[in-house]
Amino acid sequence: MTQEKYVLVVRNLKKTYGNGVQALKDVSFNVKKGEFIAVLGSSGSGKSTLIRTINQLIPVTSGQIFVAGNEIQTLKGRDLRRARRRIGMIFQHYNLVDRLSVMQNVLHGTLGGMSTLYSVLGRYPEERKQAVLELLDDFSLRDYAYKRAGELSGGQKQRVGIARALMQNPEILLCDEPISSLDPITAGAIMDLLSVMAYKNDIACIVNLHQVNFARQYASRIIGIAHGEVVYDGPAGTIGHRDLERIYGKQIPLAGNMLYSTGEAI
């Protein structure tokens, strides 16, 4: 199988921090366009490091990462910025500018595709503003377009974060524990939104999760990581007790659609 079949190819990825901690050990996997993948693992397993190496927020120690055929860790300057525009990032703590409006925060997702002058001056073409309003309609946020982001609830902030990522027109969405700060009902609404938007736009979505039930419900595929190594990579519907025990080092109940987690911070 060739790399051209995949929007993301990760090969023999290793990451060792300066203190000697080996966060990732020879991690390899491929991602097809439109796949919805949940990454499971205990705190400290390497999930966040993996997500952040893909778009080079964290440099790799060795290995290769190909985004749409481009080896991203070898790119610099304009070429790296162009490659990063293919990747939307959604953070656990939203990463919004609270003093700016919802409109301004979402428009920041288009900065990579604008001229330097527009970026510096913070001026946006009217058609982009209209595109934001149309997107906010889909997120039930149009009435909040000119409110400061700091005035929103946690669930609303995360929806703004997703809208900002989608404004890039990405091919890949990386979501680093996007629901861990939310109550179960709001978390379910956010997962609904991610699933619908990824499917609607044919975007590959990789979501770090602590909640096994959400992974089984929303993902088509689960990648399980333990101590920096991939110990499970397969369909979400077939993951079983032994697989979860390899991922977490303890027995985890499979409780249908019950709202439960692994006991990690959520």
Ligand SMILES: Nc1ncnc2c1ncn2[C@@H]1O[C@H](COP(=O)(O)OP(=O)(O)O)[C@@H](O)[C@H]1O
Given for the second form:
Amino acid sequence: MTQEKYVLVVRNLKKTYGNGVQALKDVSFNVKKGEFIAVLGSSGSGKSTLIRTINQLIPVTSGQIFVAGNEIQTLKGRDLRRARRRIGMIFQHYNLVDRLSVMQNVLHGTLGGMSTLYSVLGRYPEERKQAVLELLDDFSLRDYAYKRAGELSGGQKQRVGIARALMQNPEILLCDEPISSLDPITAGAIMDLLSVMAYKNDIACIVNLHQVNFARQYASRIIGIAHGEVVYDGPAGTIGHRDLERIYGKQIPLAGNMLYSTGEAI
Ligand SMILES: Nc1ncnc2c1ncn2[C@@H]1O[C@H](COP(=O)(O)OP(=O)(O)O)[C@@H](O)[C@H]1O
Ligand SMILES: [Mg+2]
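Shown: the form predicted on its own; wanted: the form predicted in complex with the ligand:
Okay, now the whole complex, with that chain kicking things off.
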């Protein structure tokens, strides 16, 4: 099967919402193990819908999604849970439980692999906690392990979000605008962390971004979406003015200045 060399295959994906909006028209692409892909597109182009359909947070209208060779829509019960565990999620607003400690938030990432009894009792085996502490150490967050997540800065919260996703040992990380709420310096630090962790663990990353400069700096490949259609799928290094114009529907300066950002407005 050709699918097997890819960790993710998206084929003829269409999503029409109940209100009639065609958010994805006919999207197809394949993702190799460990690939780092930035998804670019104006607001409303369908980036979040793409991520949510891949993770089955919302049902597709038609098309197929294969995760590690398994068509995810046909899976049920334990097989579906197993397939979902291969996919980690990172969100713009972190989706942490603010009143719980950093440790508890990250331990939640291991839930998929744990009996529900542990989660109900809120007790986890010592070796899990040890593994979390080691990960937090790598993320310069060890001193925050028993602080409430709500007390952390945005950059720290996103590091916790990444740690939580990694605890689930994913093969794919789906990141929906992971740096849109952060200042440019913190955003760069988060992209550094994400790309290093993905590389070290051979995780394929699909990252929705608003910043062309970050996409070119960190991704090896860019998928550009306009009005629910893929209008660019190619190397990040050689994306040109015309490609960006097709993606954004207007001229975007292809900056030598690495701090250039398309901003929230488009
Ligand atoms: N739950 C929803 N119900 C109806 N329409 C939606 C819903 N979510 C998104 N849309 C519409 O689908 C299109 C794509 O949205 P989205 O995937 O959020 O784009 P992006 O993440 O690129 O900003 C937009 O026109 C948006 O208004
Ligand atoms: Mg979005």
